[in-house]
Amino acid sequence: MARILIAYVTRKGSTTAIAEAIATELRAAGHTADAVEIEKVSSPKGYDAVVIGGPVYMGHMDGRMGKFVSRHYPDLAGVPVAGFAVGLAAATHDPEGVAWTEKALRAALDPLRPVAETVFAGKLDPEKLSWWQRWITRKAKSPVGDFRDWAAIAAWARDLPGKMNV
């Protein structure tokens, strides 16, 4: 079985479920995963397949994405890799904005070209905002809650060693 790294990013700890829900997939299968922290990764190296994910806020993946990606591109290239997004885009069901967040997913991960991508719908917790942003989300109308659809998020973990051929 195969060595997974699932490498987040996470502000408020939506995505962190989430890359551990890939995990538990991935286990499940029988393969060994492992969701860290993207600071956390000393190295991708060793890994038969790395996943990465993060949260999009305001139409923008969190940069220390594509710095990861960078840094580690030449390990990241001999390897099969997914990415995920996680956004409020897709609890809208709004089009555009799924297309926008895909479009910043995939500027992120460049220049590689992952074998799955996909966007997953977060959560919103005014709770974990400042102020300011307690602002914004009021001002821009964001829905506000859990829109976390844990067996989509399955589903696509499950497929992924037959994408990534592991």
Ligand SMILES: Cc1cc2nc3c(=O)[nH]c(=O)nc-3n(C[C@H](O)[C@H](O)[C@H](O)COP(=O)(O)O)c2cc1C
Contents of the next structure:
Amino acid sequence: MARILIAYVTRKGSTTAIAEAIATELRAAGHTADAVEIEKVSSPKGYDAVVIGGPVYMGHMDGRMGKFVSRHYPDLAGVPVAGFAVGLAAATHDPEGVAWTEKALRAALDPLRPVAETVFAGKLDPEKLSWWQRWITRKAKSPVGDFRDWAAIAAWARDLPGKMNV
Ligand SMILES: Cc1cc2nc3c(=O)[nH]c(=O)nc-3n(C[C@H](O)[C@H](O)[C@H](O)COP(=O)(O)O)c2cc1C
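Next block: the form predicted in complex with this ligand, after the form predicted on its own:
Below is the entire complex, every chain and molecule, led by the chain shown above.
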């Protein structure tokens, strides 16, 4: 059984439970899985596979994802890697927004070539936003609520070991 790291970024907390749900599913399949905030990961050394994920803000993945990839590229290049993005484009089934997010995710993980990539619907809680974030999301007509699809997240996680060949 494999040791799998889920290294994730969050700004408002909604990605944390997604990373933990992925870890729970991998553990249920008999693997050791650690969901850890990316800045707390000293090194991915010792893991057989790595999942990297985080939210999209204003069309871009959080910069900490790309920094993690650059810093640890020699270790990450030697193991199977998967990536996920979290955003509201997936909640509104906006094909252009999802395609844009997929592109942003690929750019954040480059030059890694992930064995699996996906975009999950996230959550928007106006109470957690600054005044300008509230203004901008209202202007963009962003949907308010929790759109995280736990069944879709679990299904993606269940397929990972096969794709990662672990
Ligand atoms: C200011 C702001 C900008 C956002 N920009 C995007 C965006 O460009 N595309 C998208 O799909 N979602 C966008 N979102 C939605 C977030 O990705 C979503 O709320 C996500 O669940 C946040 O993850 P976190 O709670 O882990 O930080 C935006 C949210 C905020 C508050």
